[in-house]
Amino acid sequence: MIESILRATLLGLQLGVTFALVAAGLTLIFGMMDVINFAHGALYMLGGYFGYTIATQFGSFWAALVLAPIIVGVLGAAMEKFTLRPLYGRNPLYHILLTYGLAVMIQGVVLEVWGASSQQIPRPGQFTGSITVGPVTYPTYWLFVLVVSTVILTVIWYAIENSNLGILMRASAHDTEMVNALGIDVSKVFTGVFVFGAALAALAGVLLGATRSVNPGMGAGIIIEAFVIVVIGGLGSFKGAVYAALLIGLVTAYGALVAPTLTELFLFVLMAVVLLVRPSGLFGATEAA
C-alpha cells in the first residue's frame, strides 16, 4: 500500500509538471493577449504527431524533442499573425469561436494525414528501464520527464519575474499604448508569446507522447485539464498555473489509485470547491492586485 501511494505521488508530480507546460502556455497567452485559446490542445496534439513522425523517420527521440516544438511554434506564429491579430480588441467571443474552429480544422488535418489509429513515440534507449527509489520501482523515463519539465518551468518562472523580457511582457499586457509609444512593437511581443506557448504545448505533447498514446483525441482531453488548471490557479497567473497543475497531477494519480472511473469527477469537484472559496482562483486576485 505504501509503495502504491509513493508511486502514485511520483506519477502525480510527473503529470503535474507536464500539465504545467501546457497550462503555462495557455495562461501566458490569456494573461498577455486576453485570448482564450481553444486551439491550444490541438497544438499539443500536433507536437505529439510531429514528434512521432520525426522520431520514427530519423530514429531519434532527441531530434523529435527539439524539432517538433520549433515546427509547432512556426505554425503558431502563422496562426497568430493571420487569424488572431485582426481580432484583437474585439469581443472575446470572436477569439473563442475562431480558436475552436482552428482546433476542429487541425484535428481534421491530423485524421487525414496520420489516420485515426493510436501511435506512441519510441523512448530513448537510455530511458527504457526502471530505477529503484526506496521501496518504489519507478520508470526512468518518468523521472527524466519530471526533471526536465521542472527545470524548464523554473527557468521560465525566473525569466518572467526577474529578466528584462519578463518586465517587457508584463508592461505590454498592462499598458500596450505606453509600450508602443516607447518604440517597442507590441504585436511582435504578442507573436513571441503565442509562439512560446505553442512550443511549450508541443514539447509536452512529445514528452507525454512517449508515455501516453498519440491519437486524434489527445488534444480535446488535455485542453479540459489545462482549462481546469488555469481556472483553479487564476486566469493569467503563471505561478497559479504551476501550483494548480501539480495539484491536478496528484489528484489524477491518486484518483486513478482509488477510483479510476471517477478521476474527471474529482477534478471538477476540486475546481468547484476552489471557485466557491476563491472565485478568482488561487492566485488570480493576488496577482491582479
Second form
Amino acid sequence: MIESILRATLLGLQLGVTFALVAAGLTLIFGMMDVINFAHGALYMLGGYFGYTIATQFGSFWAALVLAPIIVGVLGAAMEKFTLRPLYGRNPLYHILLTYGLAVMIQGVVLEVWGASSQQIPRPGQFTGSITVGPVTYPTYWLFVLVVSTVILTVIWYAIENSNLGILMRASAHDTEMVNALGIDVSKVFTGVFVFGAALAALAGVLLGATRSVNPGMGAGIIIEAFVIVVIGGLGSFKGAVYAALLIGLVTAYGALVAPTLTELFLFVLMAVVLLVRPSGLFGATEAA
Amino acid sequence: MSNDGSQQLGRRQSNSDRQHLSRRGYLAAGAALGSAAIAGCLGGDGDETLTVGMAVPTTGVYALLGESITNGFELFLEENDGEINGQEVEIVSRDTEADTSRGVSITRELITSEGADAIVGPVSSAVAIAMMETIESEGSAVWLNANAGDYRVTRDGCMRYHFRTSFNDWQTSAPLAQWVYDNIGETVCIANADYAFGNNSREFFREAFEEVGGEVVEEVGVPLGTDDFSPYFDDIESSGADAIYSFFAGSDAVNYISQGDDFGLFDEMVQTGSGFLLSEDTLPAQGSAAVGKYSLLHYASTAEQTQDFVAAYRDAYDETANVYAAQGYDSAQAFAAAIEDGGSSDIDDIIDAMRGMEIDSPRGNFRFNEDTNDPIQDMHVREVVDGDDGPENQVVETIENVESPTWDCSIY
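Can you swap the form predicted on its own for the form predicted together with the partner chain?
Everything in the complex follows now, all chains and molecules, and the chain you saw is the first one.
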C-alpha cells in the first residue's frame, strides 16, 4: 500500500511538472495577448510526432528532444505572425475560432502524414531500466522526465522573476500601451512569448511521447487538463500554473488509485471549488489590480 | 430495389449533379414502378452496376481501421477486374465518424439515395447497434459487418440481413480460457478497458475460465483512453495471479504494454489477451515490450494460408495487411460469391446464397452459422516473437471451428 502511494506520488509529480510545461505557454500567451489558444494542444502533439520521426529516423532521442521544440517553435512563429497578429485587439471570439480551426487543421495534417495508428518515441539507451529506492521501484526514464521538467521550470521561473526579459514580459502583459510608449516593440515580445510557449509544449510532447503513446487524439486530450490548470492557477499567472499543474498531476495519479472512473470528475470539481472560493484562481490578478 | 431507375435516369452525370438527379431518378422510378418495386420483383435484370456502400470511419482515431477495411475490399475487386459476375461494382464511401447518429443517417443515405446493394462496416459496435433498425426497415441491402464485434448485434438484432465477415467478441475472448488454463496457470487477473466491448470480453473470459476449473482472482477496469496505467498495476500485481487476461486496443494497448514493461508487471505474470492487444497496428509502437505475450485472434499475418494475401496487399499498399484488411477482403469475397451463386442482386437471393456459405479466406476457411450468420472459424493463439522487421505474431496453437453461442438467435 505504502509502495503504491509512493509510486502514485512520483507519477503525480512527474505529470505535474510536465503538464506545467504545457500550461506555462497557454497561461503566458493568454496573460500577454488575451488569446485563448485552442491550438496549444495541437502544438504539443506536433512535438510528439516530430520527436517520433526524428528519434526513429536518426536513431537519437536527444536530437528529437532538441530539434522537435525548435521546429514547433518556428511553426509557432509563423502561426503568430500570419494568423493571430491581424486579429489582436478584436473580440476574443475571433481568436477562439481561429485557434480552434488551426487545431482541427493540424490534427487533419497529422492523420494524413503519420496515419491514425499509435506510435511511441524510443527511449534513450541510458534510461531503459528501473531504479529501486527503499520500497519503491520506478523506471529510470520516468525519473528523468521528472528531473528535466523540474530543472526547466525552475530556470524559467527564475528568468521571469529576475531577468530583464522577464520584467519586460510582465510589463507588456500589465500595460501594453505604456511599454509601447517607452519605445519597446511589444509585437516582438508577443511573438517571442508565443514561440517560447509553443516550444515548451513541444518539449513536453517529446518527453511524454516516450512514456505515453503518440496518437492523433493526444492534443485534444491534454488541452482540457491544460485549461483546467490555467483556470485554477489564475489566468496569466506562471506561478499559478506551476502550482495548479502539480495539484492536477497528483489528483490524476491518486484519483486513479482510489476511483478510476471519477478521476476526470475530480479535476472539474476541484476547478469549481477553486472558482467559487477564489474566482480569479489561486494566483490570478484580483479585480482591483 | 429502385436504383435501376435512378441509374437510367441519373447516374453518369457529373458529381455535383448526381445527388440531385439520382434522388429525382429515385422518385421517378418509384412512381413508375410502384408496387412492383416494393414487392421486390425487379430482381437483378437490367442492373448493370452493383453498388457497395462503405460505412466506415475515414477520419478520427478509427480512420486506420476504416481505411484498412476499404483497402481489403478494393484489393479483391482489383483482383477481379472490378467486376462481380460480369457486373461493374461501384463503391460509395461515407464517413461514419464513429458516431452513432451519423452512422444511422449515412446508412439510410447509402441505401435509399445511392441504392446500395450491400453495406460494409461499421468499425464501432455502438454504431452497429444504432444501424440495426435502419438496415431492417429499409430491407434492401445485405449488411456485411466487417468489424463491429459486439454480440448484441446477434442477440438483439438477429437479422437475416446481417452477416459477420469479421468476428464476435465471444470468439476473441472465451476460447482462450482453456488454453490459458492448460498452458499457463489456474489463476487469472482480468484487466480491461472499462466500456461495452472490454466488459463483454471480461465477462466471456471469466465465464469460460471458471467453467474449465480456473479462478479469476481480481478484476481491474481502466477507463477508456487512459494515458497512465501505473496506478492500476499494484492491484494487478498484488492479485498474485499466474496470468493476466486483457482487452485493450489502439493507444490503450500501446500504453498498457509499454508501461507494464517499464514497471516490471510482466516479470512474474504472463500477459494474455484478445488479439487487438497485440496487433499489426500496435506492435511497432509496443516494440520489444510486446515480446513473449499471447493473444487470441482469427487472423495472423504470419500464418501460412495468409501469405498470398499479405504479399498481394503489400504490392498494392506497401503495408503488412492487418486483420481489418482481411475482414474487408472477406466482405468482398462473400458478396461476390453470393451474387454469383444466386445469380441476382435481389436481397432475398443474396441472403439465400449467403446462408451457411463457406468462404476461402486469407485467415483460413470459415463459414456462416446457419442460424445466426455469425462466422464459425479457426481462432489462433499467437505469441509475439522478434521477427526480421521487429516484433510479429507467431501462431502457437489453432483452435479449430470455433462456434459461438447463438444467444437464442435463430433467423430462419
